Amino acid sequence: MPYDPAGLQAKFLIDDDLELSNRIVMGPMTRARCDPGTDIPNDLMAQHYTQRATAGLIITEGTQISEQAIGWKDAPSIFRQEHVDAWKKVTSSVHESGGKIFLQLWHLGRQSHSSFHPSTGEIVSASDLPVPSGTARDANGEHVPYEAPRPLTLEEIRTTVQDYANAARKSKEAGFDGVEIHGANGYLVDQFLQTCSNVRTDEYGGSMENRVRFLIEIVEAIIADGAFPASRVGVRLSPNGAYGGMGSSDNDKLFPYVAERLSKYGLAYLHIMDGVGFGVHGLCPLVTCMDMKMAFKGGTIIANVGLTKDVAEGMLRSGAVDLACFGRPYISNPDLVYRFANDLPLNPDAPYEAWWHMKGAEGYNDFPFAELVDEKEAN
């Protein structure tokens, strides 16, 4: 396939010292593949990202930053030495393979359930509001009514603020390239954007400035840390999106100046979800990846949710992003790359049984790799 210096199989810099070997980036995706009742990494997930390892970067599953921020059944965590020792395992088998991998930092917030905290018996959030429909799937991973969340103190989201700095610096250890904040899909971050969730009349509620100051505490407290720079600290942001209970009718103008607010600190990049196949909530125009790039000042951006390999490739060429990630066609495309630069058909996609009810390696990483093309048939 010729060399396109626009499209999905250029290079790409994060920083001097970080290049992309593509601009394809495997998507966030949480699969819940750690052993059963533990939040350790294991072989299967150090195969499953080696596997998937010529993506240009991958962007690990939610990680939780703290016991606080536990709330998925057999997700990972990155808080404790044996934590930091497992991801080694996953980091250097990606790097081996000629990989990148940045890991995404995670606090559920109200979309945990108290089944996860038997020890205080509450999950926490911005402000009191429960998620307003749909279920929880507890410890147990058996689906059970939201539960109203308890306020953060002032006391507490600065010590939050300095869980995602530790978390970061563990990452660091762990081996991996770089961080990215989950701001999305109505997490804890999304939970204080958002006037849906955050009805705080303190200096983290009301205005826009005051919503998004606790984004904008850890961002400055991972880069304080020293950890990481700035060029190698992602955000992930989700302005459409329905996904626990988010929408708001300003989001058009929030998210844009979220952007702005984060275009002065050099991150490595924004990964906007602006796409419509993850739930839009439709309570004010959609915000695009060209209005998140004009207000992030010309930053780097990654584009998600539905993107299709022509999509794709027009998005990169109009200038609107960067970087293209793909979530779902990367669980049963392990090979995504090379079928896309040799114009292969992919693999059916994964049945929704396994995005994270499975466990083991159906599922997960008994997807079939294409055959190899000959390169002057490719050409």
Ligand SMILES: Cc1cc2nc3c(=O)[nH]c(=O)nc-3n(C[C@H](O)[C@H](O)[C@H](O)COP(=O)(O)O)c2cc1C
Second form
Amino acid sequence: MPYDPAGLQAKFLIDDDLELSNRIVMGPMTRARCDPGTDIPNDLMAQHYTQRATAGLIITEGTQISEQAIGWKDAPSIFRQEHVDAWKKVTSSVHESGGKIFLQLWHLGRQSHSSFHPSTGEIVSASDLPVPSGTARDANGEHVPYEAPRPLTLEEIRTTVQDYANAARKSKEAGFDGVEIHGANGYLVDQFLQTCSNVRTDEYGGSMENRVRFLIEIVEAIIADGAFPASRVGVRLSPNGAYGGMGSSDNDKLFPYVAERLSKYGLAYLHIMDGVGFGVHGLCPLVTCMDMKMAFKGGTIIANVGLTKDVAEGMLRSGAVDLACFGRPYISNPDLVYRFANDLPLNPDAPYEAWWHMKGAEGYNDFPFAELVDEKEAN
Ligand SMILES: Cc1cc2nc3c(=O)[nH]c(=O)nc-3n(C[C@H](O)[C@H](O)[C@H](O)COP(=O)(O)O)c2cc1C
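Swap state to the form predicted together with this ligand from the form predicted on its own:
Full complex below, order starting with the chain above.
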């Protein structure tokens, strides 16, 4: 993509067939709004994403790619036909409103809990190291201690890689414009990447080359499967983040290396959480979007964490990044694009309880649109 100093409201080409109407991305956010006890997307979720369809690109909440990937109560999945059929309602509604939407492919690895896996009673990861602090939430949503995972065998790694490709194919069938591999926030891909969670001694552990192998195999499996071309596959990474007990002293070397390795595939984008507002491990120098842009050989970079309109405009116009992703501002501002375009104040942040604990539309689909408030006042 040639350097274009345009700002937030400028169009952007992901590839020749996918033009975003602006450079504002709605970040992936798990909101656990499937009907209680299920992993099937519902009408409430279709309404939620449709309300936000003016974003240049929506990235869905983390979506579990297999039985084994599951680990968050009432979060959606994408591996059975009923998931595909239910997601179709979301994608068609977003598309009818002019939006573009990628699905985020998610495997929780060691952040899951055995209660989600009653038949095996175990959770899996790169190694047998549990999340070192904090609590997991079990299948009833109760806080419980993190458990020690079982390292995936080589055979299981092959199956899991294929699970990602199968889920990408199902995402295509469900009408998504592309997929994002969740390689951030201490979930399975990140567990393979970082030394704090990967002490394997086989070809998936040790050197940076070995630790990135799992991610590279997933990327290659999705592309080889062919449901989506490389230009519709993005990867999200969080080199500085502490979420999920993550952080390793060589991340400042590892993550640019990962970007460089990914640069040869012609991917849709690299999505980088480089900001400090979502927890930082501080074990090595910060890795910035600009570091990743250079290592990714100028490919498309989405920046995220703690962005405001002005900071995002500055980053875009500097050429350091191409797209700006907003997470929490999108919880309470479905019309963030309109508010930014018209320099309007944002709604107050949603309370923490609204993130996951409330059910139904409350704290989810009931945030006011500025256009509607304006129209009411004019009448
Ligand atoms: C309620 C909530 C749920 C989240 N769920 C996900 C998720 O499913 N996948 C993911 O990659 N990041 C997730 N995140 C992180 C956000 O995508 C984003 O990186 C974070 O909120 C920082 O961006 P912000 O400062 O614009 O909010 C979540 C954040 C919040 C607040």
